[in-house]
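One chain is shown next in structure tokens, namely the form predicted alone.
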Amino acid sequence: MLRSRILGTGFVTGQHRVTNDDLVRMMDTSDQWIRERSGVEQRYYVEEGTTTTDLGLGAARKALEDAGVKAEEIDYIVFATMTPDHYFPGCGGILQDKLGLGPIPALDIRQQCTGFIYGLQVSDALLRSGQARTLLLVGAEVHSGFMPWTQWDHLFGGEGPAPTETEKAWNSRFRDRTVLFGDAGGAAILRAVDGDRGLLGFKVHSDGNGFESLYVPSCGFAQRPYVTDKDFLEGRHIPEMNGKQVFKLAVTRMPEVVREVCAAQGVPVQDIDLLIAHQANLRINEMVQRALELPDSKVFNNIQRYGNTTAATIPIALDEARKSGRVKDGDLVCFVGLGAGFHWGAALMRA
């Protein structure tokens, strides 16, 4: 039986490490407030000019090295992001050029926080159908473009001006979202090989009802023009979130879909050796863990160090889990996530 196997993984972060205490310089918040609500302790932001495809490139090079695969062996790219370099074109073709590859197919997908799970399903279909032989799957984000402040040098500990009290009050309007996110990219190299190890199955869902609970209200073609000065003056280019509704959906849908994918493969949930959930909020993941009755030894979390990096969270966590010995040959690994759209899903893999 052909199975799509992950041969190597890698990730990179933005250049600037930003702690919760650093964010206190920009808005009315505190380390305790952020940790209690999200579990995040720090995150990374890029230097101005570093793009999503730059992070994807760095992650891809590390994944190629880890897999022992040459870049010219890649014959298909799948790129998952909600923060592309440009409104169009997508990031896949730009990454293809930065890697110095020939005119291979490059597919962009937009499933936000479940982007990597959907990307795994698409990659698996391409590989097992023979449409691709060696595939590069990337999840990368530059969320710092959403941030409402302009005093970046001050945030990074430089001598630039601090925000005024008025500016700090403006920044604080968005603190429930801005404290969560970081910039990073993760990548995996996949091939279809004979055997019983690799990707086993998927369950994915979408439901657009209530999408306004997590979305960007401007910068889209539901309005004309698609972006205006008023949008920026009112902060409509920054994501809006109904935190309670998103939390409720996540702690309900994520355990459900894990049970679905396990049932489809005929394995008990308790046979999972490691659960790698999307890293949106540590409190969500703790509730999912309790619902599934999994011990701490079977759950991997790293949101404390990176924040929510959307499509990059799962490949980053997988890379760290593999290289720290938390994923061993033969282990049953489950990926799960929920994101804006709303999209949610789970995948099972025999390492």
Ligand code: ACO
Given for the second form:
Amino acid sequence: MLRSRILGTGFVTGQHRVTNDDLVRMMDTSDQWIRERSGVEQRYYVEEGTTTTDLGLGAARKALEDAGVKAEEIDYIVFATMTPDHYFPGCGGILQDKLGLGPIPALDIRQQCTGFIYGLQVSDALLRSGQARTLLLVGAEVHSGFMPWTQWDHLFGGEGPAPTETEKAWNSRFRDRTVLFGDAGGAAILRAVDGDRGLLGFKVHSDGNGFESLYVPSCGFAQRPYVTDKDFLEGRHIPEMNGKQVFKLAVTRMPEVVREVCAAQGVPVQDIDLLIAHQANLRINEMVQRALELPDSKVFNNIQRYGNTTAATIPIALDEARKSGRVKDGDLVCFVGLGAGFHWGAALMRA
Ligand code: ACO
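Given the form predicted alone, corresponding form predicted in complex with the ligand:
Time for the whole complex; same chain goes first.
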């Protein structure tokens, strides 16, 4: 049986580590609130000018080294992001150029927090149908462009001015979202190989009903022109989120789709050796774990150190899990995620 195998993984983060206490200098929040509600302790932001494709490039190079594969061997790129360098073109082609590759196909997918899982499904189909032989799958994000503040130098510990009280009040308007996100990129190198190990199956879903519970109101072609001064003055370029609604959806849909993918493969949920869930909120993942009755030893979380890096969370967690010995050859690994759209899904892999 031909199965798609992950040969190597790697990730990079933004250059600046920012703790919850650092964020207190920018808005009305606290380390305690952020930890208790989300589990996040710190995140990384890029230096201005470092883009999503730069993070994708760094992650790709590490994944290539880990896989023992040369960049020239890549014959297909799949790039998942919701924070592309430009409105268009997408990141896949830009990364192809940055890697110095020939005109190989490069596909962009935009399933937000479920981007890497959709990416795995598409990659698996391309590999097993023979349309690609060595595929680079990337999930990368620069969320810091969404942040409402301008006092970056102060945040990074420089001499720049601190926010005024008015600026702090503006920054605080978005605090339920801004404290959650970080900048990072993750990558995997995949090949189809004969045998029992590799990606076993997928269950993915989309439901656009209620998409406004998590979306960017402006900067889209539903309005003319697609971006205005007023949008910026009102903060309509920053994602809007009904946090409670998203939380409820996540704790319902994620266990459901894990059960579905296990049932489709004929394996009991209890046979999962490691659950790698999208890292949106530690409380969500703890509830998913309880619903699935999995012990701590079978669940991997690292949101504490990186925050929510959207399409990058799963490859980062997989890389850390592999390199710390939490994933052993033959283990049954389950990936699961839910995000804006709404899109959600799960994948099973025999490591
Ligand atoms: N610091 C301090 N106080 C805050 C902060 C903050 N950063 N943010 C909100 N608060 C306050 C609110 O103003 C509110 O105060 P009030 O009671 O005086 O009005 C109180 O805390 C509770 O606010 P809620 O927004 O109701 O807090 P909630 O318990 O719902 O937690 C959270 C918010 C953490 C965002 C949670 O709802 C959540 O994690 N939701 C899911 C997020 C998610 O998974 N997103 C999807 C992934 S992203 C993607 O797909 C792109």
